[in-house]
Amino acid sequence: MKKLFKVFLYALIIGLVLYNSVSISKLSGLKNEVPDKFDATAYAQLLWKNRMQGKLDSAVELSTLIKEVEANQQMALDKYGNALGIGNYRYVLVKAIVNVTEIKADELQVKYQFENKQIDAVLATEYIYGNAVRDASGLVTVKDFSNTDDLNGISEAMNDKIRKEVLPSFKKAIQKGQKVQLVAAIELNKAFVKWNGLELIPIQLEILP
C-alpha cells in the first residue's frame, strides 16, 4: 500500500511540473507574438509630409470634373474618384477659386464660377470628419491594413491636422467677398450627382488678394 500511495505521489509531482513548465512556454509566446499597436496618427503624418503635396498638385480642376461628369458619368468618376469600399459613393480631389459669400459659424457659404453660372456651395470650417480626405487622397488603400480600426485612425488623423493647422489662421483671417483658391476633399453619390450645395472639405486654403 505504501510502494502504491509512493508511485501515485510521484506522478503527482511529475504532472505538476510538466503542466506548470507548458504554461510558462505558452504564456511566454503569447506575449512575443503581441504586435506594436499602430500609430494612425504618425502613419498619417507621414503621409502628409512625403506624399500629400503630389496629390494635391494634380488634384482635379472642378471645372474639369463637372464637364467631364456631364459628358460621362461613370468614366469620370472611375479616373478621378476612389473609394475604399463598395457602393455609390466617390471621393475626389478638387482645386478651385471661390467666392465667400456668407461666414457661419462652422462653414462658410461659397459661389463658384462655372462658365455662365455660379454654383452655391459650402466650405466646411468646423466638422471635419468621415473618411473624405484620406480616401479622396487615394494615399490609402485597404489591402495594406488588417483592420477598420486602423484605417478610422488614419482618417481622423488627417481630419484632426487639418482643424488644428489648416483652419485655425485662415479662420481669423478671411473675410465675406473674399477670394479662396483651395483644394479639397469632396463626395458624389453616383446615384445622384448634384453641384449645388456641394461641400468642400479643405485641405489646402490661400486668400486671393
Contents of the next structure:
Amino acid sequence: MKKLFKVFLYALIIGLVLYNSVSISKLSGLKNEVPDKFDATAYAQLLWKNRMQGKLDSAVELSTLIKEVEANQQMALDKYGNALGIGNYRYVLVKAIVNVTEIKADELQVKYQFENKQIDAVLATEYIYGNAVRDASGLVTVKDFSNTDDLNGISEAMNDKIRKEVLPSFKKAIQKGQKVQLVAAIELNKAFVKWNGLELIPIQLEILP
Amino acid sequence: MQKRLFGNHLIILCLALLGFVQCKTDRSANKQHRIAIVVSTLNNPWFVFLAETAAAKSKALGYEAKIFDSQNNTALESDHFDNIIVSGFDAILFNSTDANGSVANVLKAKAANIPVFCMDREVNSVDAPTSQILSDSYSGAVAIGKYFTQQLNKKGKYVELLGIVGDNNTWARSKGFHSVVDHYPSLKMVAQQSADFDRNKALEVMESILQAHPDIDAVFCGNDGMANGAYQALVSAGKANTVKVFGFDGAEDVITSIGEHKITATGMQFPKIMAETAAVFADEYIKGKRDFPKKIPVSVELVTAKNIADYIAYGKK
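Could you switch over to the form predicted in complex with the partner chain, since the one displayed so far is the form predicted on its own?
Complete assembly follows, chain above in first position.
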C-alpha cells in the first residue's frame, strides 16, 4: 500500500513538472506575435502620397536661398536646411526654372538665371542615390527609428520612385534648349558652399512649352 | 573628577566624529569625476585619434580620463568594463569590438548606473547605451559607390574587402556601396572577402585574390587600412596603375595617397566630432541631463583627387 502511494506521489510530481514545463500553442498564433518587419517601400509610398506634395509646394525658390545664404549662411541653412544627423551636410528642397544647355548620358547641364546672376548646375538623371531626397523633405526624423537600416530603406524607396516614375518619361522627352520647371533636393556642405556645379536631385519635373 | 574626564572624552570623541564627517563631505565634494574611454584597438591610428580626442575633450571638461585598449577582443573588453565598474568611473565613452558581443558589457555598466556613449561603432541594442554617435557609414558608402561607378564607366570586374564581420559598420558600408553598384550588371564582383579592417591581412587576402583574378579593375575596401594593404599587393603585382582602390575612413596615409593619385577615393569620417560629442554628452549626463537621442548619425564626406585640397587626415582643413 505504502509502495503504491509512493508511485502515485512520484507520478503526480513528474506530471506536475511536465505540465508546467511544456506549453502547446498554435503555430499561427506564434507567427502573429513576431513583430512585422518594417516595410520601407510602403512607408515611403505613404509619405509620398500624403505629405510630399505639401513639402514640394513649400520648397524655397533657389534664388531666395542663394541670396539668404550669401547674407547669412547659418541663418539661411537653419531656416531652409534639414539633416538627420550632425556634420557639414544640409539638405534643402528648392524650386527653380532652368534652361537645358547639354544632354549627357547621366545628367543634364542646366543654367539657372536670376536677376543679373547665372549659375551652371547639373540635373541628375541617372545617379539618384543617397539621403538627399529623404532629408531635404524633412518628412523623417531620426528619433522615430531605432534601426538605421529602416531609415536607409526609406531613402532607397524614395530614390527608386524617382528613378522609375519621375525620370523615364522626362528623359525621353527632354531636348537641349528647353526650359524645365523643377523641385529638387540639393546637398550643401556648410564648410564650403559652392553654387556653380550644384547638383539638383529631381523630385518633380515639368518641361515648359 | 571621573565625570569631568568622561565629559572631556565625550567632547573629544564628538569633535573627532565631526572632523571625520567634515573630511568625508569635503572629499566627496572635491571628488574628481572620471571618464573611461574604451576603444576596440589602439593598433590602428584612426582609433588612437578617436581615443585621444575623447580623452582630451574629457580633460578639457574637467574630468580625469583613462583609455582602455580592448585589442579587438571582447573578453578583454569585458575585463575592462569590470574594472571600470569596480573603480567607480562616472561614464564610459565606448568604441565596441563587436556589435552583438559587446551588448553584455554595456548592460553591465547600465546595471551599475554608469552611462555608456558609443562612438563610431554601433552595439545592437536600442536601450543599453545611453546614446550612440555613429558615422553615417551607409551614406558615405553610397557616395563612394556612385563615384566608383562613374570612375569605372559602369563596367568592369572588382573585389570587395570587408571589415570585421561582427561589426555593423562593415555591413552598413557594404550595403551602401552595393545599393548603387548592383544597379549596373556590367560591374561584376569577382571576390568578396573579409580582411578584418587590418592592413596586413588585406595585403595577404589581396595577393591571394590576384592569383585567381589578375584582371580586376577596382577594389572597394571597408576601411583605409585595408585600402593600403590592397594597394601594396597591387604594387607588388605591378597593377597599381591600372586598378583603382577605394577606401573608407580618411586616415592620414590614404589622404596623402589620394593626393599622389595612388588611391582613388575614401569616405572621410569625423572622429573628432564623434569623440567630442560623446564627451560633451557624458558631461551633461553627469550634471543631470537624461534625455539623449538614442542614435546620432555623423556625415561622411567623399574625398577624391578633385577636392583633396579641402581635407586633412580625420577631417577638414
